[in-house]
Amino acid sequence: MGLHIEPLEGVGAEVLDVDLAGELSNAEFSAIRDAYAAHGVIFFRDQDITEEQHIAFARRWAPININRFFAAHPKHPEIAMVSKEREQRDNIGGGWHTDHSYDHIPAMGSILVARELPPEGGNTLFASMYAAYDALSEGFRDMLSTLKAVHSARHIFGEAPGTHYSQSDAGGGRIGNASAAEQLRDAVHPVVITHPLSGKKALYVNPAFTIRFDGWTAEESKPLLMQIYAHCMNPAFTHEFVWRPGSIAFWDNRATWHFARNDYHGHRREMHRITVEGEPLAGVAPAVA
């Protein structure tokens, strides 16, 4: 097996000497799975895969989650279109977040394939929630382990005036289905989770979808949430991925945040995203005196 893993500074690893267009052996898939669990996000370079191969690779991990809000590929509903046209102002995902935390069983992760890139810009930043948790003091970890947080999609995708995408030209053709957001019941997840693949502990709140701590008001929650977010944005926990033709990123929503830079105005960028289903999140039991 020629495949090998090259860890990156901050978060993530590159998976080298593998062809995702071919038939992965069980040993290759196992090595990729281990790297994904350990690093939270993995990257592939110089790939040339079709939409059908993208779908097949995703299905080997878990059932595909058909996105409620993103425009779908015209021929393949499994693929969500993450695009920005030359004349458009706003991108999709232009702020720190983790996908699907508003779901009661959050998605495992997303496999993003570069299809058309600007000459420069459009990088994606990733942050490790493993590293963010590990860097906390023991006392702070113990305190957070007793908390749960409420996650919602309505203020991002919903119908009310002032929601994020109602104010953005990413709404409408690229992001839509506000009624689906209104029908979602807010999810409650532990602030500290035990990752189902790695067994490691990670922080599980994010600036986009976490609205408050369970049992707290939004006003009461804001100072502590802001402190956690500032901690998680520490550059020591992050990596900026520079896209090139043939690049693929596969991130774990339970272990990372991500942020798509919007710095390529006047150029087109098209990415194909497939999200795969996850499993219920397990919290860390409070410390026993």
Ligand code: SIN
Contents of the next structure:
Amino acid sequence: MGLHIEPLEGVGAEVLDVDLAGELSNAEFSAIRDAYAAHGVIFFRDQDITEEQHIAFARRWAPININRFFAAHPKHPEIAMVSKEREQRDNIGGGWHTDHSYDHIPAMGSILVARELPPEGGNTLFASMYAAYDALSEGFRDMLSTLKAVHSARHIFGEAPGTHYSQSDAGGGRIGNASAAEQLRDAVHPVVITHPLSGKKALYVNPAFTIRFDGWTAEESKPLLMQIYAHCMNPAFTHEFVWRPGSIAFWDNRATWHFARNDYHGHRREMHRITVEGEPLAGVAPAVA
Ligand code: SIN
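Condition change, the form predicted alone to the form predicted in complex with ligand SIN:
Whole complex next, starting from this chain.
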């Protein structure tokens, strides 16, 4: 097996000497899975895969989650289109978030394939929620381990005036189905989770979808949430991925956040995203003295 893993500064690892267009051996797949669990996001370069190969690779991990809100690929409903046209102003995912935390069983992660890139810009930032957790004091970790948080999609994808996408030109075409967001029952997750694949502890709140701590008001929750977010954005836990033709990123929603930069106005960017299902999340019991 020629494949090897090169850890990156901040978060993530590059998987080298592998061809995702070919049939992966069990040994290769298992090495990729170990890297994914350990690093939270993995990157591939110089890949030339068709939509069918993208779908086949995703299915090897878990069933595909067909996105409720994103426009689907015209021929392959499994692929969500993450695109921005030359004349559009707003991008999709242009703020720190982790996908699907508003679901009761959040999706495992997404495999994003670059299909058309601007000449410059359009990078994606990733942040490690393992590293953010590890850098906290034991006392603060223990306090956070007693908390749960409420996550919602309504203020982002919903119908009410003022929701994130209703104010953006990403609505009507790129993002839609606001009524589905209204029907979702808010999800409650532990603030510190034991990651289902790695067994490591990770912070599980995010600026886009977490609306408050369970049992607290939004106003009461805000100062502590802001403190946690400021900590998680520490550059020591982040990596800025520079896309090139043939690049693929596969992130884990339970171990990382991501942020798509919107700094390429006047140019087109088209990415194909497939999201795969996850498993129920378990919290961490606080340490007993
Ligand atoms: C996303 O949040 O899924 C979009 C990421 C990107 O376009 O880089």
